Each structure stands twice: as C-alpha cells, then as structure tokens.
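Only one chain is shown below, in structure tokens, and it's the form predicted on its own.
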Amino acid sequence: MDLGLKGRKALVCGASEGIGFASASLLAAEGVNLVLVGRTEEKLAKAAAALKDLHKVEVDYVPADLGQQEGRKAVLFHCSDPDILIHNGGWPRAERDFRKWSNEDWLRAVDLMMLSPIELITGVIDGMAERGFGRIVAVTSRFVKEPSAELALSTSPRLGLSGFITGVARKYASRNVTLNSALPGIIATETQFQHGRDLATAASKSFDEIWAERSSTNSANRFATPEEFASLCVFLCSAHSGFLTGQHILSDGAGYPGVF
C-alpha cells in the first residue's frame, strides 16, 4: 500500500534505536526523508548511514535532550518545517512509591513527557497547515488507559498530553493537520531487554524466567517487535489517514482489560 507521502519530510524522535528507528525505517522505505533526534551523536550517526545507505532518501540528524528546553530549541531551529512529527521521548527514573516524589521529581516528569512534545508541537503546527498537510503522533504508554499509582509520574503528565493533543487536532483537522498519540505495550526493544534483565537480578529468577512472566500479560502472549508498533504510528503518518485525529490508539496484544 502506497501510503502517499513520497518526497516528505520528517521529524522523528528518539530514533536511533527502537520504535523511534523502526518508524524512521518505515517512513523512509516509502521515501520520506528525515531528520532524526536522539540524546546519543554516535548512535544517531550510524542510524543515519544505515537508514540513508538502504532507503536512498536524504537523512539529517540532531543530538539533543528533549528533556532539555535547550534541547528542544536545538532540534526547532535544525527543522522548523517537518510534514511529519513522530515524538517517542522517555520517561522518568525515579521511586515507584507516590509518597518519596518530590516537586522537582514532578516537575521534571511534566518536562520530559507533556512539555516537551507540546514545544515541538507548538513549533511544527502552523507551518502544516499553512502548506496543507501535517502528520503528528505522539508514542506515549498504554498505562495511559490503565493508570496505576507506581506508574503515576509517569501517566499523569503524558495524560496531560491527551488532553492537549485532542483539543489541538478539533482546530486543525480542516487544515489536513492530524495529532493522535499512539500507546504502546510490551515492546522488545533494548529498554525492554535491560529492564529484563535488571528484574531477574532483583528476583534471582532468570531472564528467560521474567521474559514469559512479562509476555503473559497480554493476551497475544509476547511482546511486540518494534516494527509491529511502528507500522501502527506510520499508518497514522500517511496520507490516507487524514480523517483519523485526536485519537489515542492502544497497540498492547489485547493486554487491556476494557472496552472503550
């Protein structure tokens, strides 16, 4: 399926590794061109060559903390007119007990999830719909439809953020300027591997004894690879889905438990 966006450009975030290198792919295989951000020069660089060597389209690349103001300043003055933003950022390293968070530790969490994707989104927009297409996704969490009080400095900004992205996609979807979050489950990506790896050392459990225990909690039963869930942020990225917008699209192996 041609997804209609030959010759376009995008901005794609966290793209060195991952979902975010995984979306980068697939856009470029339908010959979109791309600017990539990631924390890491090295890793962005030979994402780049890899991406550039094997697509043939022209790739650029920003290392930049988006979860730095400076950073995000860094990646808007590099690429100030993408078609296409996909916002894949992290998330905040901190206790899971509610209780020990500090207000730093909260102002931090809405820095990294809610703020900085809102920055991008406020740079990019209006230059979409003066030219009659924007493309905006933002990769955020499936706890976002089954919060949990451990994972709340995580949830609540990026719900923040839904409520954002819906209310800015009413004022310009006549524009062909879409915003949809798209809300990942297990994925095997190296964060996955690591957090993996790190629970079997805390429970003195193999690896392979904590991948099914975590792969059991849907009910595909394993995780997802990271193109399986980059095809779904693609797919809301092509011309074809113009009619689709503030939405927020749960990707888990029907790990969630509700209807709506």
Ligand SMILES: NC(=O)c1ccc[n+]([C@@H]2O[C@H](COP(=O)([O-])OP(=O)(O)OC[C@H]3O[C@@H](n4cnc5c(N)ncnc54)[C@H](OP(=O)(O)O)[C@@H]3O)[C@@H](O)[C@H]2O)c1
The other form holds:
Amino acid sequence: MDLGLKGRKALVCGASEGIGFASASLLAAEGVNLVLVGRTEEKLAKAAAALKDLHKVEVDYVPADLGQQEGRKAVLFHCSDPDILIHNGGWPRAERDFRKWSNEDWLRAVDLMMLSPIELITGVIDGMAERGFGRIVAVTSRFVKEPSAELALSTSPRLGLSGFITGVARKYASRNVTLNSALPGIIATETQFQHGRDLATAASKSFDEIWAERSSTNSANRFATPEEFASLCVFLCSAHSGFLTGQHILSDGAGYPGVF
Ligand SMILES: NC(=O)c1ccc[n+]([C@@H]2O[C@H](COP(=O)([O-])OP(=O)(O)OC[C@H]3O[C@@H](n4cnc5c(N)ncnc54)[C@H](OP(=O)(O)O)[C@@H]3O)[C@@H](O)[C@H]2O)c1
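Could I see the form predicted together with this ligand next, after the form predicted on its own?
Now the complete complex, all chains and molecules, led by this one.
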C-alpha cells in the first residue's frame, strides 16, 4: 500500500534506535525525508548514514536532550516545518516506590514525557495547518490504559499528554492535521534487552527465563519487533488516515484485557 507520503518531511524523535529508528526506516522506505533527534551524535550520524544509503532520501539530524527546554528549542530551530512529527524516546529512571519520588523526579518526568511533546507539537502545528497536511504521533505506553503505582512517574505525565492530544486534535481536524498517540506493549528494543539483563541479574535467573516470563504477559506470548510497532505509527502518518484523529491506540498482543 502506498501511504501517499513521498517527498514529505518527518521529524522523528528518539530516532537513533528502537521504535524511533524503525519508524524512521519505514518512513524513509515511503520516500519521506527525515530529521532525526537523539542525545548522542555518533548514534544519530550512524543511523542517518544507514537510512540515506538504503532509501536515498535526505536525512539530517539534531543532537538534543528532549528532557531540557534548550534541547527542544534546538530541535524547533533546526526543523520548524515538518509534515510529520513522531515524538518518542526516553523514560524517567527512578525507584519503583512512588513514596520515594522527589519533586525533582516529578519535574524531570513531566518535562520529558509531557512538556517535550506539547512544546514540539505547539511549535509545528500551525505551519501544518497552513500547508493543509500534518500528522502527529506521540509514542506513549500501554500503561496509559492500565496504570500501575510502580510506573506512575511515566504514566501520569503521559495521561496528561493524552488529554492534550485529544483536545487539540478536535481543533485541527478540519485542517487535515491529525494527532494520535500509539501505545506500545512490549517491544524488543535494546532498552528492553538491557532491562531483561538487569532483571535477570537482580533475580539470579537467566536472561531467557526473564524474557519468557515477560513474554507471557500478553496473549501473543512474545515481544513485538520494533518494525511491527513502527508500522502502526507510520500508518497514523499516512495520507489515508486523515479521519483518524484524537485516538490512543494500543499494540500489545492482546495483553490488555478490556474492550475499550
Ligand atoms: N520498548 C518497549 O517495550 C516500550 C514499552 C512501553 C513504552 N515504550 C516507550 O517507547 C519509547 C521508545 O522506546 P524504545 O524501547 O525504542 O527505547 P528508548 O530507550 O526509550 O529510546 C531510544 C531512543 O530515544 C533516544 N532518547 C532517549 N532519551 C532521550 C532524550 N532525553 N532526548 C532525546 N532522545 C532521547 C535514544 O538516543 P540517545 O540515548 O542517544 O538519546 C534513542 O534514539 C520510550 O518513550 C518508551 O518509554 C517502550
């Protein structure tokens, strides 16, 4: 299926690996030119070279920390007129006991998981509306639909972001600008491999045991590939998805037990 995106320009965050890189690759395969964001310049340069080589599209990158306002400003300075924005990447590392989270922990989490996407969306959305095309996708998490106390530091700002997305989507739907969030279940990225290794060490178990235990938390009994999840993000960016907006869509191998 031709997604109708050839020649468009996408700003993809957290794009040097994992879900962001997979999304950038699928967009590049559709002929979309890219601006990649991440903190580490070497990783971005490597990702950009690989995508350019493979798909013959224009690929630029901005090293920036999305958890800092300066970083967000640098991104918008470099790329204020994308047709597509995928906000993705990073999560606040902290103890799992919410009673131990400091005010600073909360502010860092809100900065990265809520203010970062809101500032980038605010910076690009009017240009999209003027040009009559815009697709915005925020990658959040399955925990937005099934919150837990241990992960409230990321879930709470992400729920705030979800409300922002639905509210703003209603204002821009008539201008062919859509805003949605995509909620990953468990996706086999390097971050998850590292998490698995850490859990295995802490529990004195093998990595394979931990991976199998975690896989059994959904009905598909496995992790998704980054490309499987990215294909949801990229469909939400397609020319054909103009009526699909303000939604929060889960891809989790039927891990979530509810209907809605
Ligand atoms: N993988 C899953 O199973 C899963 C499940 C639920 C939710 N999610 C969410 O999905 C998103 C992507 O996850 P992922 O597994 O692909 O791996 P990730 O480790 O969250 O993201 C990796 C990418 O994000 C960049 N990044 C991280 N922190 C950043 C920051 N502060 N500013 C700018 N770039 C940053 C990394 O590059 P640098 O390190 O160089 O900055 C890298 O390009 C995350 O927000 C995660 O919480 C993932």
